[in-house]
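Taking the form predicted on its own, here's one chain by itself in structure tokens.
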Amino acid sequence: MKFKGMHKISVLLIILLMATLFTGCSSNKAEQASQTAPKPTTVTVTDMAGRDVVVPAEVKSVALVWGPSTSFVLALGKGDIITGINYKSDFAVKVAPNLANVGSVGKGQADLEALAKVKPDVFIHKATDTKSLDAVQALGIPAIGIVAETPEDLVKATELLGKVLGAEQKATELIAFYNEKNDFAKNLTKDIPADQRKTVIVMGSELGKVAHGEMLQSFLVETAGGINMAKDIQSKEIWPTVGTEQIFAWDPDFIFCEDYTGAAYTIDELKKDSSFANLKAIKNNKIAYIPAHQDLWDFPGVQSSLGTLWMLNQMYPEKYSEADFIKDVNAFYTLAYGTTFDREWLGY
């Protein structure tokens, strides 16, 4: 009886051993199959124009002709793969030195001939210009359309380009900073009564042109606790003209101006103008250019959170000091580019 019992145990051990060996072999074969299976060379994404676009799984080159798309690509740390661009600012070349040798493929509008020669893996453009997107696509170049005029769209654009360019982790970090600073500004000013909030207009490159309520500049003002006096203006113009008489009637606490090269006026000229000199904002020296000269903070992109923080400091310095603002500026550039920039050079 003892021998029979031992025999049964031996048989069971052999069966278990064989099962283990079989499982191990199967597992090894599965792992080998997984390792030898070809990785997908393309992925399909839906851009913000609602177009399904097939892009390389690993994008190694990108071309741009629309300013905001450059801001996104640079902040995502992909300036080194730009092989065609619209305009190379000093800031762009500083953060991506390779751009010094990159040629233009159009400014605002795509130069199809130049793009065909460069043949980038991906072309990034504004979603509203589907004609250009489709024309570039017809060249065999995947064309991605983005929208970035509202905070929600700005976040979506960052997520989309992070996926397309293989920078998803960086996109997540930038979005977290953007949302955190916007929430901070809202919470800091949420208890200010409506009749005590600072009134503001954001003026464009020409006198009388202002940012209405559907523009990014208006969001910056209101997130920072201000009231955009032009928020209810209805217009199809990007910068609607309301005229100087309306500006005098509003008489805002603050006037924030676009820092455009070639603008039709300067702040110094307005201060010397006998009519504008009567405005409250000018009397109290509460008129200023929106920073930064090198990296526009009211331009579509995650850097626009700095525009909100700058306005917050301008309007409510007792709640948010200049020292705290400088810390946040440095934190953003450290996150985005791994470095900080001289304040005078950056222009804020």
Partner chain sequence: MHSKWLVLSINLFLLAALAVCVVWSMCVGKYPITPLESLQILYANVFGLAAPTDQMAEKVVMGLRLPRILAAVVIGAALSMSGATYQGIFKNPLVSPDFLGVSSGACIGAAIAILMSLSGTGIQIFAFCGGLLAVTITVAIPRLLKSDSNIMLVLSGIIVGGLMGSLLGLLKYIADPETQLASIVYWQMGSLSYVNLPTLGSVMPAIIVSTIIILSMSWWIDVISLGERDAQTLGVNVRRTRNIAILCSTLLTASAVCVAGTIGWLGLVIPHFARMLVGPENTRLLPAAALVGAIFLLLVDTAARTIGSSEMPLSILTGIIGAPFFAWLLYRRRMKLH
Given for the second form:
Amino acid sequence: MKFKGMHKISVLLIILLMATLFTGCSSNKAEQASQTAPKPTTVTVTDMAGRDVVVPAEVKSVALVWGPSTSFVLALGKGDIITGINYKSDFAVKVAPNLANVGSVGKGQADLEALAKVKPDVFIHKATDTKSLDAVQALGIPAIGIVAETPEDLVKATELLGKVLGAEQKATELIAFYNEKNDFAKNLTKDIPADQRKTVIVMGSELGKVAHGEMLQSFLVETAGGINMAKDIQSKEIWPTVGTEQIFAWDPDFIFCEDYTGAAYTIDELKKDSSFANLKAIKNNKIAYIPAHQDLWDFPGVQSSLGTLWMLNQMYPEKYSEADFIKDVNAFYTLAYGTTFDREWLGY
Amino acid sequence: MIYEINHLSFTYPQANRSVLNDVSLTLAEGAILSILGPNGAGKSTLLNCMAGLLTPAYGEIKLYGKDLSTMTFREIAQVVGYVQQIHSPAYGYSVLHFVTMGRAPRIPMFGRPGEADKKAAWDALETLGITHLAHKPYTEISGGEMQKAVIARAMVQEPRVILFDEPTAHLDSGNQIRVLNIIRDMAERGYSVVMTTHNPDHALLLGGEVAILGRDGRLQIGPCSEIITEELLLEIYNTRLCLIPVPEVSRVACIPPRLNQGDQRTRGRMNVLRLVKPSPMSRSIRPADYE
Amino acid sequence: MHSKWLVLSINLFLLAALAVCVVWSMCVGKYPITPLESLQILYANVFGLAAPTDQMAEKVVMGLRLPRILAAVVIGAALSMSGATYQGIFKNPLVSPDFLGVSSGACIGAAIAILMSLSGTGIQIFAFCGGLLAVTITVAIPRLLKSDSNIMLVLSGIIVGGLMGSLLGLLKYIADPETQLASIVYWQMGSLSYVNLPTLGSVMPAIIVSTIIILSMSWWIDVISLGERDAQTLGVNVRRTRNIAILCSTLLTASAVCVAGTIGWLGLVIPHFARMLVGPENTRLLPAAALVGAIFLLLVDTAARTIGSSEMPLSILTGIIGAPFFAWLLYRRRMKLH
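Structure of the form predicted together with the partner chain, given the form predicted on its own:
Zooming out: every chain and molecule, the one shown earlier first.
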């Protein structure tokens, strides 16, 4: 009620203000109009599903129902204009406190009527779900499809969303950071001969589920100079199951685990389990969760460069020290959010 | 001639069992034919062949001079009504609805019964005296009532001949006689009737012609009084049955002798104790309903 | 039992109830529109007048709610009629599109079409062929085993359903997880959330033609339901008639699957419920079952889109309501299974 009242008052004030402006400047109004070309109210962008979408020149609100899209919007500093979201992580609420009051407009797929109620300026969703995109578009809400499976797509998505959300400058800076850190990691490890590179598997929510070569996690490992033992597994599935026996056969130097809530195992359990005791990675205590407790470092988004750097530090601390790593983490968060976060809170 | 059947043989392919062997018979308009025979001789098979449900291996069946195998079910159903042994259907249609289905051969495909069809069904219910059942579910009436409903359904088909497959099976004594009366009545109305039965006395009651289907699948046919003899009955049923004139009902009845007397080949010592009791069979045939 | 007038008034009552449900469903949803506004929008659009309220409300009512309501009504009716027809021609009250494997067969057909990157008509044709293949196998198994019992047909349906389930699992396994898997899962779960008028329109010819044929042969379904022998002695070409009925009801099921995916229980339970209302005669049963099915699916779908923060798959709700209802029916009628 209070809000509504204030809203009315502000509308009244604006009308009053405009009225005074009009009466005051009515003489030179025509002059002004001829001088400045009318600012376009919409722009047309081509999204990553290949659809031409007309979006407002100034997007004031955005709704999301697909997890990975959140990271992009947050990193671009536009968390404050999110008006519909499927999942609010602690991290998201911390960097965009307004999210505490934002409700859901669907999980994975848009709940069309809930979305119509929120009526965002733009809806951002995965490009592969054209059914949702078209249905939302039919409501008159511009729907932008993005793909974020590969590093190239991730850069393109950042660029596209920067343009749509009016954060081109920020997007350019983030992409520059992302490319620079990836190049840095590659250059640092390029001279390591193949037989001295660390071998790695990235394990999913169950024992024996691994990231194959097509997955972003594999890219992080390879960029950081490691060898993903599972990179040649042919599967269309995400996190294909190869079985624990295969993991014994690979016996990698490092095991990086996905930090899912509700995972079927914990690292502590593995360390206590005698049957795993002979694994190199367990023996040498080279098994760890990829930090994703708050910001998702192994998820599509520019923040995944931190995942690369974390792995780099884990595998080759002699080349890339912990202090360097902390400096880079802080640099990223200063760039993206203008602040730094506690190491403990971020969970690395 | 309604039916002309020549040299009919039938073999069940899966069981490789032949049940009809060179069967020939003719059925005239308005005739009554009872078919007797032991279990498994092929009485029902013969009726099924006559109704076109089964195709004989050898021989031909002519219906009004037309080869039955070239006729459609619909053509056959317009001439032949078939009262099969009663069974309970999956859905409890009202008796009236059930009887109306007998109009099917006279209703065009994709059509529905009209008022005239419903009236015909109602008339059939009246003829059989079961109008009080018209709106009861067919699944909830007694066996005797079901048998009447099936007969009513065959009547509304307006066929020339009605085949009855053991119409008295599973009925109590009273209903058996009532159904036989109905069949006799229908013959008098001009339908030809073919009936299979296990009970030779029913054939005697009905009169007309009798065909005996032997274990070898062969058929003997002739007037009732000539065909049914005690010797033949012993041969078919492997049991002695007596043909005795009963003056009280002014007809010849077929009754079994006292148990364990005439049939010592098949009945053993087990029945000695029952010797003094009257035979239940001899009591059951008391055709009080018969005129 | 049921007089003509009673049946007529029951049907009129159902029709009125459906109309009330349609209007009610039009007025509820997550987007706040008053019932009056909804009706104004509908009225304005039907008569080509300018809509009185904001554009978004118009899009919600005309673009979201109306297609969903129409689809729920059409599909509820189609599945119920399909179920009643199967129950009639197989003289078996225990069968339904899902229990005969038709739904999962159609789902597999659709999944194969998705894997082959077909769309629209291709998916429909494949769904129809899949459903037809499934029902053919289901009917063939009891014949091969020379068993005529109701239970055998049901068991056969379970066999085919299980097989189709595994095949669907296989298709999901080889599907592209990003693009194809989601749409296959969507088919499997049953939902009307993305229905639009063109999709619904594309299956309407098949549904209308099948419905007309089934309704016009409804009396003959009664005759066939007496049993093959009885029907033949009444002059019915059982095989041909039954095949036409199977084709039409499979087409109805496949069309429903094409629009909404597999929705369980509806085709089994609604005919029984309608039979309790108007009796077993298919001439009366089919229209009543269509109306009851339309009302039921409309209520379920309206609940699915209004309850909870995100949409519930329809099969969850139909199962929660349908399964106990069927158990109660079994208890009440002590159905003869043999």
